[in-house]
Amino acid sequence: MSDGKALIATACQLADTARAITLGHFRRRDLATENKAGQGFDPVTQADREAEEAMRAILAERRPADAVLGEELGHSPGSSGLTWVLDPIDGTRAFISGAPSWGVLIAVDSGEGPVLGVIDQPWTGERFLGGFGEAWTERCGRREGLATRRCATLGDAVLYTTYPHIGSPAELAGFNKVRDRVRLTRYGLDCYAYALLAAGHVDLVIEAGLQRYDIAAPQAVIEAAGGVVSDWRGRPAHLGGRVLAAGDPACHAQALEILSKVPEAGTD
């Protein structure tokens, strides 16, 4: 894509803007929180909305022909064939709890999947970017290359997922079969687990019930760093649902062999 550098520059501007806004609200005891869910708890804060509004304003000025899909403000059509996929705070539960595992997710989708992704963690000052031949992490002005690590055997893998009780009973059972094979399983971290996978510290992330804005940016970053991201059948994962991310293709294949046996929703 000829304007890859321009897209990277815009993505970094969006991340800078969202970082300043979200940090202004983080760990404030007077932070107002609303529940978006009819049942259960799906929080949203003023920080979520302000950050997405600010990113959309930049895109309206710099990329007016591009479409935008955001968690809080929905879909705005475009004519260029590109869609910016925004999650202003991935991990709002962590955000309102004062835990620094949340992040800002920014992706560019070509229509066939994400070609650029940014995972930005404002509190630690870390940024992870992948796309257009680039894969790097930056903190305090120091930039280093991103590369997943080799882990050819499932028994040597470090596995993350956000929730201990992942998805449906069938999905949980499938996840547990992988969990029982790996060296170490940890829970939480939201999008930060995907960043750690891209940086070579984690080998697998397995999730279910994701939305498009949850996975587009992590997928682009991980793939640029040499990893593999698919659904539990080995198909494209960028639209959400069940996701299997791995740093090593061999480890991905072994986990996929287990997860592919989990019935699809609505089937026996």
The other form holds:
There are 2 protein chains.
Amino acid sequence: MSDGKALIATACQLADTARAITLGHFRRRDLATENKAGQGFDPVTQADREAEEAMRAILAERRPADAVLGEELGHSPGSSGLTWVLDPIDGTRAFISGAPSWGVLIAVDSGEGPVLGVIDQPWTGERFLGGFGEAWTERCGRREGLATRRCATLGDAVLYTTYPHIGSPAELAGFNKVRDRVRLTRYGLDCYAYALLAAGHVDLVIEAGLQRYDIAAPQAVIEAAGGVVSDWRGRPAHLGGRVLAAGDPACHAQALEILSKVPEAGTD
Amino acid sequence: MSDGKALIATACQLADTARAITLGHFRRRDLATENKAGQGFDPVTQADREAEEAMRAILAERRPADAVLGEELGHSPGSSGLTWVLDPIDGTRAFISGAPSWGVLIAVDSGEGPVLGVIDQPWTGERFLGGFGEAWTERCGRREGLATRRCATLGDAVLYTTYPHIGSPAELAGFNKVRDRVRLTRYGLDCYAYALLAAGHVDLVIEAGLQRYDIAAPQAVIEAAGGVVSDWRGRPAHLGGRVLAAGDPACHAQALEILSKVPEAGTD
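Same protein, different form: I have the form predicted alone, so give me the form predicted in complex with another copy of the chain.
Complete assembly follows, chain above in first position.
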């Protein structure tokens, strides 16, 4: 088995494991949440931690030389040059309110960016995978190829973002300038929006304030499906921050022309 | 079979039929849309019309004396005093962008309001039904009881709405006053938000500008599950307009205290 195939097999094993654990907690009436940040609303569920611990146990057994970066349990160094980037429940607010737009995010980073990504939605039973020449979605044992769709003009684009008041005032103003140009803007899908983009159902996803584990897996899936992911200046986005994902490079370029005028974070 | 049981059986037959038709169009690459309003973005899909025609054909056969009001094909009079209120695809914007938050809405109105409702989400395979003493959700052949959850304080509530800029400026201001008091606000779920409320995962859904076929089925499901649905003055909401749905009457009362100060539509 090539290393690519082995990594895909391990990623699917991680996703299977996290799916079972998270589904066991999803929509439970006694779902325990606590306040991680100490202020505001940033729930962490037990499912989050259990799923990450289970994925890390598998990696310790199957991939002991790889580093691991997880949303819940931080960084564990490795020697292989590969880092597994894990977000056991991306979209905890969706999770705690019963909406199936959260997902399990699993990526492998080569040191220069993600080379493999999985977006798994346990409730709908959908898995989206991209990397090492593969790009597919699977549900109920049926697998289909993933490909972004063409959308040459911003005015034809369907745009998604999670929160209507994204980022700083300057970021929001930049976002709104794109929003005012597109055909349709929708809110609230968390990582599922990136999956829909990879599958060719939407054209743009724009977000700000992301963490590395929020975007590594979506980026790999979208790039494998023919899309483009960058920050708002056209630079690599896999470390987080401001993200612009597009199915069509032409649409990406038109959105970038607007977003690149937003002052750098910290200067606005 | 009592009339209640017969109506439930017919409603489920309608939902089965609409599910098959809508799923046949969902996420199709060549999904045809047209602009119904002639301006703005109000897509109608072929699936919408096909599903309503198929449901009407069943009703013509099984319930010839009942009236029918459908989103796509208007009103057909009847003599029984019962009206079937149909929205074959509630959430066409979600539908055309691949998001499984749209639904098939089916209600029976007695003349004084909905007495039976079905919210069906074909992609997740979930059905939510309420009326004639029944309140349940079913997926993959597994049926569970529906019950709203307790939430005595607005500050503990999870609130959903579809669009961040709902209604008129006065309506938006009223909505935002509630939003500023709750624990968490989420956007974008269309009729699926009402289903989550009936199932006890969220506490409030607030919308404005609804049509009768948007709210009839959700109201029946939520009331059967123990929740409260009214307009923003505490009056019946089943004819559409401004809607306030809550799982807990105490939470409903607190939101109503804020929303009832919004001037009547047409006077703001």
